[in-house]
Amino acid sequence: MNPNIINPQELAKLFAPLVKTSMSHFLPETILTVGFLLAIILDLLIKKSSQKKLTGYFALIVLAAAFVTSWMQWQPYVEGSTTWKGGSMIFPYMTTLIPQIGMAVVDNFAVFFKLLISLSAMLIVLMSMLSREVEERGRHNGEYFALLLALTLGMFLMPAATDLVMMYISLELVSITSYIMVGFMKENSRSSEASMKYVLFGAFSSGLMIYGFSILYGLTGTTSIVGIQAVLQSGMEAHTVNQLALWVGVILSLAGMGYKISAAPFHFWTPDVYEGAPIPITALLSVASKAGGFGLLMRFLMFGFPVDFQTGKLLLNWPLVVAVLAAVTMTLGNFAALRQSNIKRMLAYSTIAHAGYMMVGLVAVGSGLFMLAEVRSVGFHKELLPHFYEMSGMVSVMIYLVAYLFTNLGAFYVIMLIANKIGSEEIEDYKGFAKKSPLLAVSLGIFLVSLTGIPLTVGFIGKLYIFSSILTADPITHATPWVWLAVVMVLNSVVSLYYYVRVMQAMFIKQADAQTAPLTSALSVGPDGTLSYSLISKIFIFAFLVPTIVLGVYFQPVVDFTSNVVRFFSLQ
């Protein structure tokens, strides 16, 4: 027998306790995917339609449960350690560049994301209870939650992939769970047109970004994003490195990840996709789908390319490109907005102009990991690596993911009770409505207030830190390259004003005319004209409604939580 070969039971005995200490890592993610295979048993042993609802109940238990292991894995910051602790590494595996490296990470990074998104998908699932349009297709209600469970479980994979196959992976777990759910309405034309679109432009970003994989297979021998850099380091210093190869491959790489958080050019679908999905899982896409994907983008774009922290220069000027990309998106998604009749296609375009700002928070970033590299090279890395942290753009597209989720859900949340009650969605049957439903009239033009970002609500403290951090100045230069960004940004922030406001002038201003009454003429009224809404119903618009507030007001602890999340998330 060949000494060099590795018998194949000495390998397993050699990895075991590896595979032992992985799995306790994937806890939530294993409670999803066991939660999730029991929910079609579930559904399967239900035969009344009447009783599907139960398998909701069960997954709302699942996704708690996920959320609480998820919490568990939350690494605190102890004020003044000098100890900074890693990420776990989750399904390791040996190269010959790296010892050890792990098809994905538990970091505090990837933990924040998870908590988001698994809050993000308890409140999806009982919008869905309360959602008329999820309970007209009663007997497929309990594929519907199944489908939920398994939309969760990509969505936390995609922050915490660290390797370019399990990225890939749980991009399209996500993206073809989405394509069900999108057509969920099977009956409605409108529905299906919107999952065919979908998965057309779905197929054709997922084959631009797996060639734009295999260009950076090709170009550093190694799937893991640590690998990658670590070939590109080398090959930086070497002066080896095919820039031109490398740009194709990239580029084609942002493309997949751009589709999944509407960034332009790889909108198209947004909109069509977000008009005829139901309202919940139209709004699951606009906050937890795009989170993750923003989870998955800054995890790639930080960590599979080097800074040289000799001369504090990036091999790739991405941040330019995102810069680019940011500006084009939330002009784009901003006047494509004014010209909507449909409130939900309206919002679809105002969720692309997000993305744009988000994305100014990208740039930052990469503007960060400039920073600190002059800070490395000029010796000044002790003294001035606190306040890297703190200015990190980072932190600002964490806090805006955190204003987004209350604010977003909020405005979809009472949008779908509207839709309840009046059976459209179109910005004209809005006419008077404030004199029907004060409270959800009122509530909608708070949402839409934090939505522009105007003081006193959660929005405008996630624009304020995009802002700040796209503003801060080179410690070392003082130089400030991108004020053009935060121009733009501030002008596209003026012209959301205008729809958003036309929305709360149809609600609050204008009458109600012949056209309209029909729509409410067979609707129970109270004495007072007002139409009722259960208990629940009203609870459930104060679980958005009080964040969207106190958060405006008193928003230390995000900031904290978020701070302590980059912290963790080292760069060292």
The other form holds:
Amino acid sequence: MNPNIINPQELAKLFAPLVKTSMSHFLPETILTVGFLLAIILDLLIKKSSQKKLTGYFALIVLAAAFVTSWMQWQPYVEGSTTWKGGSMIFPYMTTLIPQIGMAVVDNFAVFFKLLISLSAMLIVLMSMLSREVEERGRHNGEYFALLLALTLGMFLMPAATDLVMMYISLELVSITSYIMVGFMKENSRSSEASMKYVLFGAFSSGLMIYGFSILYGLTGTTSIVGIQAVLQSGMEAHTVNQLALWVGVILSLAGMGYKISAAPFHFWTPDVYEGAPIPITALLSVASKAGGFGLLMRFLMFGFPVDFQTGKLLLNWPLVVAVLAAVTMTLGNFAALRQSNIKRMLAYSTIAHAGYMMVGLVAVGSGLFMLAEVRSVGFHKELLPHFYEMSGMVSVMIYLVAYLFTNLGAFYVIMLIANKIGSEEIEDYKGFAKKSPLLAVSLGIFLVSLTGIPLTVGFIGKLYIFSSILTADPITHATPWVWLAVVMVLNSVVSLYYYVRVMQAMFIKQADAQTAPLTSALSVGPDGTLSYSLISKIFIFAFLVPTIVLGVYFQPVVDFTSNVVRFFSLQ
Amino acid sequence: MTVGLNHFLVIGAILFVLGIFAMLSRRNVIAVLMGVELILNAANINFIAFTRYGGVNIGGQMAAIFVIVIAAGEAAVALAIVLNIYKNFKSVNPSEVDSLRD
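Form predicted in complex with its partner chain, following the form predicted alone:
Entire complex below, previous chain first.
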């Protein structure tokens, strides 16, 4: 018998406790997987297409369970605690290189994104139940909600993945499911065209990404990003790592992640897909899938290529690349949005611009790492740290994502309600809409104001934190290297005001004329010419409107919550 | 001359470039999807060659298996979408299926 083969019984004894603890860390994902399978069975059991909505309620329960179990994984930081670990690996394995690495990790960073994603998925399920586009395909509604659960599972794994293979699988799980969801309205030619463009762009960029991953694996001999960091750390000193090959690998990897967050030059799919997809799916792609992409990208760059604490230098100067891409992305998005006539298309370009703003926060993450190394090199400055947490780029990106969640979902929800009645998404057809439905017009106005980033809305808080993080001076040299990026961002915010205001002008100031689209159903118009909406769809607006305004004034809880996440990283 | 790591990497790079060329130049969606398969297989060749000649662990071979599985799933979904495109547009040429534009 080959002596190298370990006795299976001994192996089982060794791994049983590991699997057991891993499964308990994997509870939210397990719930989603089981829920997805049960939703398919439920769909088969329901015969009448009018009752298919039951699957939606089931999906809601599963998502709520995933939300609660993710919440229980949250580990609040206790001042002076020695047992506080902040995270644990899922499915760890031993190597000679590093004591313990795993496929995924449960830490506050991943938990934050899981909470954000499951919350937005729940809102999307509710939104889909009120959507006319989804309702028209009644017989297939069961599949729709089941796929939504699979999509959420993929997005849960994205920010938690710490292994290149896991990153690829989670990204593809999200991509493949969203190709189907985008083409959900099969008979609609716009929807199927959008899904074709999505699948071609998606396959191209994820192909580039996996090729980049193969190069990174070849350079470092490991697929774990923690391992990559360890190898680079020692390899850089010994000059055994080829810089050019490393750059090629990283840039190709960024292609796949940049496509997920729709950063230039991988943004071409965004307007077409957002315009063709059913509105709830557009909203989901613009918020949850982008949040997952940012989680993945941040972990890849921060864990894989952080600062070398011995030399105080970045292992790879990625903040510069991200800064250039950020400037290009927001400028491109804002200027293209100026000449759009379809509001979904306009918002698609605006989400590209918002991805650019969040990438500015990502640049601040890089310079924050740099500062952390410097603070450590002069000894641990305890009084500097709280300031460091609150102003760090990571906190700013997360605050921005929270702001973006409520604002953007709210805007898409109102657009969906309007499209349900007037059957159009053209800004021209919004003329005089304030008279037809004052509540919808005012709330869309507030969401657009928040997207611009005007004070007293949550959008302002998001932008403010991004600004302060990028302009935070180095604590030792007092240098602020990214002033130009902040200037580009301010100018872009001014440009964005123009196209947001154009929608408000159409709604509030202009009068409806002969060219304005007529109402599709005469029954929905009240005696005084106003559109009537069901009570539930009106109440649901406040689920987005209240956080947009309240968090714009009272935002300290969000800041405290997100600061907890960063404390974990500083312990490493 | 013995076959070494470099030979495999060169084949991988050639496949990768051919795949990108096919994706950008073909006028049929099916051919574009074949380009995707070439790119993925280029990555697979890299992974397996690095594992064979690097000899640190089997992570690369594991990655290649996952890539194959995902490629199959992606191809299935993509072909279903192409069928649907043909039903709606009576064409599978991406430049003709272009009603969504600025």
